[in-house]
Amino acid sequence: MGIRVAVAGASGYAGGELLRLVAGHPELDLVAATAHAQAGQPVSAVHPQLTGLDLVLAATEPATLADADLVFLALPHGASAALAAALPETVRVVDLGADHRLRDADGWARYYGGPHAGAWTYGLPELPGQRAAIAAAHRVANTGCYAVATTLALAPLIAAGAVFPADVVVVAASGTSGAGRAAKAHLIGSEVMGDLSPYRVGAHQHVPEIKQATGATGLSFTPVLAPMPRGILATVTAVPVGDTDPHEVLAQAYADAPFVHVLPEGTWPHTAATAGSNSCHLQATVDTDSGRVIVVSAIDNLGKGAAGQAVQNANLMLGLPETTGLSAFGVAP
């Protein structure tokens, strides 16, 4: 018998990816999966890719989850805090929602609204000191998807004093799975295919999280919906300080990070190369005309941006090697 794990919110895209990763994990036993409207349905009826996983979705109730050693919460923003509070303190929890990411209550009120539930340990192992903090924690707040792609590209440069934190510009394109599985007219194939569209321009909810995680003090962030099911490509630019080589800063920062790959100079990240993996691909240069530092980052938004990251955090919390049950390699074509 392995470590008992439950997934709340298992009917969504991130929840389905969690089920897939947990089912293939050598140390974890999936003992419960819950949903709301889909409760009572076999997992395979909701996620055909998981045919053979003999489990029925239960209602999302604390009693269904309380016997697990660790619970993943893959719920909408604002829905995790009450459920987590109802679970025994002995149960480890990784929250994929935003409820416990922000330390600043005013930032929560401004970008999300409602009561601030308080901050948990932030679940990005590649930040300095975070592996140990996550390993010691019982409650971990998983990162946002855009926040992962941007933070991994930017945080080492700010920490090294290589760029000014007050002038950071990010434009990031994301696949449609980042918007969730609920039926929405603007996400149907006829609307998305052959189109790129910005959204929440100047007011995206990941802005305060990115600033908190990177140390940026001035951030312009523009998200773009791209006609692909999964993946994020983020272009991060900032004003350099001195003549520090940004590629070398990133290479040194992630020399021992199993899931972050700083690509050889001249090779640029693209989303297909990270699909199905828990990896982030990075490349950096200095713009010939403006002199700004440019870092391009690619991740799978359901992998390193959600479920893969959550399993990586869970591994650390459970005393397992952080790579257990995860792949650093994408799938192609």
Second form
4 protein chains.
Amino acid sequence: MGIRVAVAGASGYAGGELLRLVAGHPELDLVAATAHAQAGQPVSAVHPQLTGLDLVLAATEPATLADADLVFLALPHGASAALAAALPETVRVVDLGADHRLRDADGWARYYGGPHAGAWTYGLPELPGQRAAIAAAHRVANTGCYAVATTLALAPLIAAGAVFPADVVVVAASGTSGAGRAAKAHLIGSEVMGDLSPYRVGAHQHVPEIKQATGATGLSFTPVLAPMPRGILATVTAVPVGDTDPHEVLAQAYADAPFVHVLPEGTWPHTAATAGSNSCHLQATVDTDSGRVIVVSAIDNLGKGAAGQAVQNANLMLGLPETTGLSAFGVAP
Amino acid sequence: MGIRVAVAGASGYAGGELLRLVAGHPELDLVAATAHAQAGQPVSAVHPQLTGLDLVLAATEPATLADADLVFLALPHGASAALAAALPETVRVVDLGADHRLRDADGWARYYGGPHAGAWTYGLPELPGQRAAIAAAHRVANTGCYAVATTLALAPLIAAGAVFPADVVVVAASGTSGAGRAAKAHLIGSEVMGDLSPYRVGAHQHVPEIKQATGATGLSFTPVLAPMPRGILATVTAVPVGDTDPHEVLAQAYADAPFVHVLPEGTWPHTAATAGSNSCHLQATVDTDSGRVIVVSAIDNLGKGAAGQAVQNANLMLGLPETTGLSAFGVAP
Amino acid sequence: MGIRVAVAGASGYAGGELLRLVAGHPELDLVAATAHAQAGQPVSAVHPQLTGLDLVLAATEPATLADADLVFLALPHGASAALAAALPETVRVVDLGADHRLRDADGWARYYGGPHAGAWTYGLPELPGQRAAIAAAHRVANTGCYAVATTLALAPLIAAGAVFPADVVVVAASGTSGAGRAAKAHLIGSEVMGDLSPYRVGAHQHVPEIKQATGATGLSFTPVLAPMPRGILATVTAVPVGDTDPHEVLAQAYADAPFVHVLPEGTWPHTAATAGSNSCHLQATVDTDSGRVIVVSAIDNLGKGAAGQAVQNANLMLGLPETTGLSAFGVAP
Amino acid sequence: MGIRVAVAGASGYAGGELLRLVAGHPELDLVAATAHAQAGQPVSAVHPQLTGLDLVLAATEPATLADADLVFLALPHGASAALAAALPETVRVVDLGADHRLRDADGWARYYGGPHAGAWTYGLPELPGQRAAIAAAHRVANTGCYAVATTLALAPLIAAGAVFPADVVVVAASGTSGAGRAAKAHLIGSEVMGDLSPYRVGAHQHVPEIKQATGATGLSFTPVLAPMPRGILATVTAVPVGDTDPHEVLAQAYADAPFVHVLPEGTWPHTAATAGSNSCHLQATVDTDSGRVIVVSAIDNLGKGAAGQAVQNANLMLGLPETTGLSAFGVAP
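Please could you give me the other form, the form predicted in complex with another copy of the chain, since above is the form predicted alone?
Below is the entire complex, every chain and molecule, led by the chain shown above.
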């Protein structure tokens, strides 16, 4: 008899990936999956890739979830705070949404609106001291997908004093699953195939989270929608302090991290190599012309950027080896 | 200490998928991976998605492979026969190439040329009696990717006398990984994205294999290259005999097959739902206008069409549960 | 001062392509473009590729259109009949919808439902005698996209007695723009990229049109959605009568057709070569195993399959050279 | 009888697009197209999208080209200088390659190597004074594709003193046709679909050209290969001087440019809207967090980035209206 796990918000893309990971996890038992409009449907009708998983989506109610040892919340922002509050303290919760990430209530108000639910333990195990914090927590706020890619690239450099925190420029492109599963006209295949499309330029809601997680004090962040289902490629540039080798800083920071790979010098990350995995690939150099440090980071937005990271956090919270039920290897081509 | 496994031809796409599956398999130990031009390189340089797999590609020599308990051959056609002959009888071999599939030497001569190496046990466990035959064999010829998709759709209908074997029409589209990893001008991304391209129309080398495996006696087979990395969608039509329900025939044939899913009526297979998995999805109907039976089949050409199937065969040969180390669930979106 | 042209239903994909073609046409003046939900918006807000075209979408009212010399109707099926009836007889009309294609009221009732609006002159100039009929007509029903691809491949062979009309099998894959621009969950990019997905298997509404246009009496037609914005590839097979060379029949049928190219033997059509053009590429052979004739046809579903064809028809109706303002050359890669 | 035009290097992607544009140009006659390995083949065998264009590729010899009034050179870098030197001074030449772009011989030596051929008139008509210079020239060096996208976004801001030239950060993603048509393993479809891949990070050969064309003195430029055939999206950030509105500066700079569209505020460029056209779409804002100016630019790398721009330059050199034979409208979706 394994650890009892439920997934709330199982009809979306992060929810589907959670179901896949939990179903293949040797220590977890999937006891419930809930949805809103699609409650009552078999999982395989909503996620045909899970054909053979014999489970019907329930309605998203606290009673359905309270019986689990651990609950994953994969809900739209604003929805998880109330639901989490209705669950017993003994139930461990990993929230994949944004509700409990920001410590700064003003940042929340500015980009999301509505009441600030308060911050939970931040679910990025690769940050210094965070593994222990997550292991001790019953409530963990999963890192946002863009924030994972950017923070893993940048946080060690700022922490080491290798770059100035005040002038960071990030351009990050994401596959379309990052925009969710809702039927929107600008997301239909005919529009997105063959297209690169920037959005929320100059004012993206992930900026306060990235600043909080990295220590950056000035951040230009431009997200771009790319014609592929999965993957984030973040190009992070900053002004160096002194001549510390950024590659060396990153290599040391992640020497013991099973899912963060600083590639051999000269090899650059690309998203397809991380698809379907929980890995982050990193590389850094100093630009010959501008002298800026350039770090490139690649993840699967549904893997290390969402569901994979959530399972990694759950493993830590449950006292399991961090890598249980997760793969560092991507599905390519 | 697990079962010792080697992969010959590890630099191609099927080889890479084999490495991923073997590395994640709980009973198999990957002891060697070999290649030709890329021998000497780390696996992760050739397959960046396997970053973290600490292994260097060896040259493809019998001595490197003879020490394994089981060897997967993922070589170009014509190359595996000689290599297999140099391995001890005690070493189990699964050949993903075409060399040992055809019982008919003439069919071999006509489409492939060169000497016919002779047929091995045919590696499609879902055919009647084939599980036991594979379990008893030390040499198994993996089914070709198009043949898997077509045979699983058609063989039970012909065996049940539900369709005439003499007038079968198949149009099957494959993702580009089915065309291999060699640098060819017509395969570069600029050419294949946004394009559907038929090839070898009227004379495809998979025809004799499909006829042998399905019992079809007349087969029109048109393959099409589709703008996606993975997946085969086969549309199979045949003339019914009497009014047997084709859906029912298929459902019965695969009632106990863990990787073949006959979908609920009205739900049609699509390739993305099988990507990254070892599953085959099937659906059938009778066309309202022509009266022909239409069966649609979807697989991942690198999964059930190659590496997944090969591991399934290896499991059977080694006395392991058929599903060990494999997933029926796809990676979507 | 050119010929005054209006486009009704200009907000969809066929409508957008019509605007592009009319704007670049040396003899036509675009005087009005209408839409439903998006009336009031600038064309460039709805079709960013037409940035620089200074026109605001009007509401779709007869009064807005009655002033034009020629009106293109690119409306959902069922909507064009009433609108066309409200236009003066003197206004030439090309209907890109299905309302006036079928001569058979029963076929209409079976697949579309609602009252049958009656058939107009069928807008496929390459059918025998049809150029003259179109030139003489004030009301022309544009051929449907799948019907264009299939009819150009098949009609001459049936007309020449080279194949039996009773056993035709067609599998045709279309780019996603063929499914329209409405926001539907199964059409979002995350779902369609990397996917081949059959739909309406065994009962497609284009069957009666294809039978009417080709003379086929038994037709198995399976449409597949393909991961690309534009293009249709139709694979048409039929049983030969005698040993007429199908390539020769097609070459003769289209010797004088400026937009239908029967390729040199051995060269097969592919969709990307027709993208952005009004061309259809064809090739035929006799299958070595089954003996069936195989014809492959490629078009741009928005070009020869919709807007390009419509302009070609308009040219004929207006006494202009058939090729005016159209290109036989595709935009590739 | 039109102006006689020849295209050298017609077998590549820029060459194919040139042939398409010249064939559709009302004032130009295509008298010769040349290639290297593919000399002797019909154009339609090399560019199936040009089926119907009745021309055979000749070998690339000065004698074949010297007879033309204007020659387009679409050759690998290093190849055009010698060929151009062998053409009579009276023959107008537009070089799409890099050989004659850089005024700085050191910059050439550093990134390209080999002897520096000397700079020609720079072929970006939208730069101040450049239309007249191009009209007066017999030798014009077409702007590189990344340089077009970046320069149109940045040059007016630096010229107006609205941003500091010393700290410019550019991340630009390009479709795969920008990487050429050679068969390379990392460019095959299975590798590029679903992938974003940075390359030449920290040391790209376009840096000196962009600095020369924009006036930037410090430039961090990171190019990324994107999974689409065409299009460049450049995200350009710089530090503002004072509080000049960057949108206003760009709108004024391009008020009379027929192919450069500064979009309405709030609307951001995306590549698909420029595909197949000679347009550049621009938008600018000031980032709320960092205060940096962000400008986004979209072009078709084969259109405004190569062949379209070349025809625009040719029009100017020949005294034709700048827009002749070109379209500002894209082919979408």
